[in-house]
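Here we start with a single chain on its own, the form predicted on its own, put down as structure tokens.
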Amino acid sequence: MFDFWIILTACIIAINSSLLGSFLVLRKMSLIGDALSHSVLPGIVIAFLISGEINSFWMLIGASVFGVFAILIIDWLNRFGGFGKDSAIGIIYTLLFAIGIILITSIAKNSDIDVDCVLFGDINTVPLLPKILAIPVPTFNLLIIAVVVILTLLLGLKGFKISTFDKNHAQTLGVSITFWNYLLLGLASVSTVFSFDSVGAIMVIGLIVIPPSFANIITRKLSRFLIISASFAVSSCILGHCIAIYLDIPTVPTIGFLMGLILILTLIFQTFNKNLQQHT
């Protein structure tokens, strides 16, 4: 039952960070994962210094909201600001993650928050966590978290779709781009931030951005796209675990490895058997 709680909270943080991340993969937008998990630690002080506890909701709250601003910010200097999107990105994430380290280390000294564990997370305290409904907290929020994230991709898939291939010709039939767009931000930056806590910041930078990757190797067609995506990452996070308890390491670690050493000799592969189709 304890390993279970650990792959079901992995699976699930798989399944909601693969499927966004793919219209993030496919739209040129994955690295806003990376500034979304590094540019919330300011809410976290934030939300401590007012609640004055370290596991709460307000935590969440504080976190998700700076998460929509950075977005928001970012988003400002790539239209007004004549900011490429990497290098707003790029200026949004170490201004914010600064901003919250000096925070720790003036204001909040005695806070005991681990940026290390904001980073790097620790999925197998996840079993030990308070429960409702016999769930874990952790896990019960991220089903949530899925339930949302899988109806609103399949009610509004076409949205996504025709805002993420074709812009042109979304604008011509009178579709948002802006309000596609910031809907799936939203819906990214409040899975990673309900995600981190679990399996880390890099965790969920590696989901967002390798499953979608592996599988734009291998269809280009969206069903299939983000069927390979979550499937390639829910199997990821189950065997990454059993080949952890088996030599005994890290969970998570063992999880990205795992992801990128298939992605790349997948690649490898690829290239390979296309050479020798070359050839023949």
Given for the second form:
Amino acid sequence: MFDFWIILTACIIAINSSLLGSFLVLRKMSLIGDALSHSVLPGIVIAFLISGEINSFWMLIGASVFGVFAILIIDWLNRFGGFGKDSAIGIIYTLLFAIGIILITSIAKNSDIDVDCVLFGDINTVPLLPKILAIPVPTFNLLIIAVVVILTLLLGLKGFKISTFDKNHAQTLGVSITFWNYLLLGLASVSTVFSFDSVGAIMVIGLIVIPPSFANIITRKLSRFLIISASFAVSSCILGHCIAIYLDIPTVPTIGFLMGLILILTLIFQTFNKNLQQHT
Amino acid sequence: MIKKEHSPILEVHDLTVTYDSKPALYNASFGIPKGSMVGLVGPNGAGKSTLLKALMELVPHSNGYVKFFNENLDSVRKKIAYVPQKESVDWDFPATVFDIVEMGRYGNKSLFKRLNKEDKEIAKEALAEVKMLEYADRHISELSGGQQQRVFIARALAQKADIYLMDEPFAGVDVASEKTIVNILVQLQNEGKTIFVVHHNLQTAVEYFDWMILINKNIVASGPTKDVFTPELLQKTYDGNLTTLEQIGQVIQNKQFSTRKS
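Now that we've seen the form predicted on its own, could you pull up the form predicted together with the partner chain?
Expanding to the full complex; the earlier chain stays at the top.
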């Protein structure tokens, strides 16, 4: 049962991140994961100051609120401030992270919020946490998010597709670009924040970028792209955890390493194959 | 010289668009008669694409208004199809040719409903019209520039609109594609549709369009091609640009005015 919760939690995070990541990658916005990892810090500290508890649900809510807030100002800087997306992300996440650090070292001095905890979560503690309906709390929260993400993507596939491929054309058809953009980024920020808590920021960023990149070299159709992206992420998690147990190394880095390795091997294999075809 | 149109299908009044407080388009006013094939011609940076985007409200207006069928864009959206420059999208997007053409049908109903048989049939017909039916299942990254343009035009055809606005449909397109596209435009005009094309080649402009708008930040002239395509007005539009002026002289000498309608 212990391993079951770890694998299940990792798989849910993998599905959420890789599906939302698919559209982020196609929109060339995958760095938003990096931005969120740091800009949510003030939200965590403020939630702690208000609720007075550490590791609480409120801290995740605070982080999510700041995630959405960060996305809104990044978008505002990009659209009205004339900054490129990458610069806007850089500006905002440094600023918010700095505010977070200042808050921790001054007002919330006694909080023992560990910045490392946000960046490197430990999934192996998940089964030990309190349970709702016999499901560990983080897993339960992530499961709800997964249902929302999958339903939204199924119902809104056409909207995400057209607003990602050609936003000018979509707009001329009367499709609201702002709506689809904020829906995607809003879901991404909530899902990302709740995932940080279990597997850490670096892993979430990896799950946002690597599976879609793998799908991109394998398939040319959007529906298959999403399925391959999610299956790649899920199988890497299961396989990664088994390898981690066998070799007695930590789960999260093993999954990250495995994904990167498969991606690079596939690329090498494809290039080799292409060259071979050209020579015959 | 701006010819007044009494019942224009597209009316633009005092339209001004500014980027960073610099005007990209200044006080544009003109009207287009129904069923015309309009060429929007002017030098680089004259605001041609900006005008087209402003018509579709893709860029904000600083001043003035645009009316289609005497109404605001929002109430007649379904009757207008816009074809952006093909460079404006990422052709590595995971989609087949048919997927893209299908998107022309997205505007006709809620995005949350499935496309029905009729929609698919319309998309297929549109693809056949641009002679790309056999490419339906190809990935869009495998297309040439001309084929990409034809896919975009098929997507617009699938919208079954009355007015077609196209941004540089002949830029970076091979001869065969250009011919196919011209034939489609002629056919659309014969069906009574109005076509509005951003164009940069003066040689072919005089051949393709029966109505012409000369633009250089403001509207220099708008009217039937034979009245507008004069050395004086063209010089005013391309002020000082020698190579272009030579080109103009050559075209005027040849006087190859549109003959296909007579």
